[in-house]
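Next comes just one chain, in C-alpha cells: the form predicted on its own.
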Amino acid sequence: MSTSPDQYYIPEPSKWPIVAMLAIFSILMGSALAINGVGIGSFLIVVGFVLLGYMFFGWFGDVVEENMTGKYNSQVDDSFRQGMFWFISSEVFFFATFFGSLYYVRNISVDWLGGTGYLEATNEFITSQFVSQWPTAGPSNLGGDFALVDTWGVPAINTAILLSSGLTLTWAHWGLKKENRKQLVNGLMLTVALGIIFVIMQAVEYMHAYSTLNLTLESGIYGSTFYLLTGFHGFHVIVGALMLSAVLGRSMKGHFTEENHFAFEAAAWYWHFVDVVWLGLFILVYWM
C-alpha cells in the first residue's frame, strides 16, 4: 500500500550496515596484512569483497522492494536525495585528503629535508644525503631506482575511457527523461562495459609498473602515494560500476519514469564524481 504523503517510512531494523562494516573492515585489514607480506592478508581480501558484494545485492535488493511496493512518497525522496549528498561530500573531503598530502610532501616535506626553510640549518647532520628532487626514493636512493608510467600511456587512453562513460550515462540519462527504454539500456550498457575496460587497463598498467618499471609500494613515499591515490581511486570505479550494474538490471525491468528515477541519479552523481577525481589524478598525478 502506498505510503500517504504525511507518512514517513520507517523500515524495520537491518543487519546491512554490520555486514558493510564487516566487509571494509576485512578488505582494509586484509589489504594490510598483504602488504607486509602476512599471507591471510589476501584471503581476508576476497572475504572482504565477497560480503561487500552480498551487501550490496541485499541492501539494493530491500530498498527496490520498498520503492516497488509504494513506501515512498516525495520525503522520503528528499532524504535520499540528501544522504546521497552528504556521502559524496564525503567522498571529496577523503580525496581531498590524500590531494593535500600529495601537495604537501612533494612541495614542501622534500624542500625542508633537502635543505630549504627552517631544516636548513640541520640538513647537514640529520638528512645530509637527500636529494630535494620529485619524484624521490628518499636518501641514498633507500627506493631503489624506477622509472615513471609513460603519461601518454594508460593513463591518457584510461582518460579517454572515463570521459568517454561520462558522456554515455548522460545519453543515457536522456533516454530516460525521454522515457526511451532502448536508449537508456544501452547508454548504461556501455557505460559499464567502460568502467569494466578501466578498471582492466589499470591492472595492466599495474603489472606493468611493477615487473618492467620496478614502481612498488618500497619505491620510496612516490611509489606509495602513487597506488594509494590510483588504487582508492580504482576501488571507486568499481564500486561505481556495481551500482551502475545494479541500475541497468532495473532500467531492464522497467523499473523507472521520469518521475521516479532517483536511484539512477544517485548512481550517475557518484560516477561523475569518480570521473572528476580521476582529471585530478591524471593532472597531478601522472602529468606534472
Second form
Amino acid sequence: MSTSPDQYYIPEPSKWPIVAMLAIFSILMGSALAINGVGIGSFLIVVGFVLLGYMFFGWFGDVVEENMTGKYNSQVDDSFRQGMFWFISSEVFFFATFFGSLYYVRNISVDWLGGTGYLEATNEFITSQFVSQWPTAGPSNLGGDFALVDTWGVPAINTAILLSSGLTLTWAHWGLKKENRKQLVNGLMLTVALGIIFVIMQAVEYMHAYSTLNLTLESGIYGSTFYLLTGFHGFHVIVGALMLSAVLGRSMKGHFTEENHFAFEAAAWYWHFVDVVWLGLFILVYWM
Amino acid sequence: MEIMKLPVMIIMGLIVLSLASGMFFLAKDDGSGDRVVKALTFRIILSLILFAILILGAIFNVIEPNSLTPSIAGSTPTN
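Return the form predicted together with its partner chain of this protein as a structure block, the form predicted on its own having already been given.
Whole complex next, starting from this chain.
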C-alpha cells in the first residue's frame, strides 16, 4: 500500500497464506491416508508438495519484486533479519534435541540397562543378559547383527565435499563483497553442485548400509539415531541447496549489491550451519 | 581418541562460536560491513584445520574411527 521509504511497507492482501495452508493440509492428509493404506494418499502428498513449491516460488517471487522496486525501508530489512534469527534458533534447537537424544541414549540409558548406577537391580532381574556397549543392537537385537559404515568411505569423502562447498561459498561471498559478479556466480554454482553430489553420495551410502551392512532403521537404537541424525541433515542439505539455487538465479539476473544482499547472506549462513552440523555428526557418530 | 578429544572439542567449540557470531552480525548489521563474511571465513578455516587434525591423527594412530573397532553390534547377547 505504501511506497514511501519512511513508512513500513504493508503488502496488499495475498493468496499465498491460503495456498500454503492447502499445501500443508494436502501433505498431512495424504500422509495419514498413505500410512493407512488408502490409495489416494500418495497422490495427495505429491499434490501437496507441488502446491508447496508453487507457493514458495510465488511468495518469494513477490517479496523479491517488492524489494527490487524499492518498497522496503530499513525497518523491513530489520524484520527479515529478525525472522531469519528466529528461524535459525528453531533449527538449532531441532538439532540440539537430536544430538541430546544421542548423548542420552549412548551415555546414560544404555549404561543403566547394563546395570550402572541405581538401576543395578533392574539389570540383575530383568536385563541380566544385556551388556552395555555402543553401538548396540538393543533392545533384543530385533534388527539382527549389523556392521558400521566405514568412516574412511563415504562419510570422510562427504565431509571433504561439504567443507569444499563451504570454501567455494566463502569465495562467492567475498566476490559479492568485492563486487566481482563472476566470482559470485561461479562460487555459487560450484557450491550447489557440491551439495547435489553430497546428497547423491549419501543416498548411495544408505543403499549400501541397507543391502550389505544390514544397518537399517530397525537396527535398534543405533540404527534409529543414525538415520534420524544423518537423514534430517541430508534433508537440510537439500533445502540449503534449493535456497542457494534461488540465490544463484538471482545473482545471474544481476540482483544483490555490495550493500543490499540479505537473501544471499541468510542462505550462505544457513549453508555454513548445515556444514557445522555435519562436522558435529561426523565427529560424534563416526569418531567418538 | 581420548588424548585427542580435548583439542577436537576446543576447535569444534570455536567453530560453533564463529558461526554464532556470524548469525549475530547477520541479525544486527545492515549489510554494509563485512563482519558476517569474516566470521564465516574464520569458521571454514577452523573446520578445515579440524578435518586435517582428524586425518593426521588417524594416519599417526592417535585417533581411531569407530568403524575400525572390531565389534559388530548385535553379536552381544541381549535380553
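Each form is matched to the other, and the largest set of C-alpha atoms that superpose within 1.5 Å is called the rigid core. A quick note: this is a predicted structure, and the numbers were derived from the prediction, not measured. Positions refer to the first chain, counted from 1.
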Exercise. Indicate whether A263 shows a C-alpha shift of 2 Å or more between the two forms, with the rigid core used for the fit.
Key: no
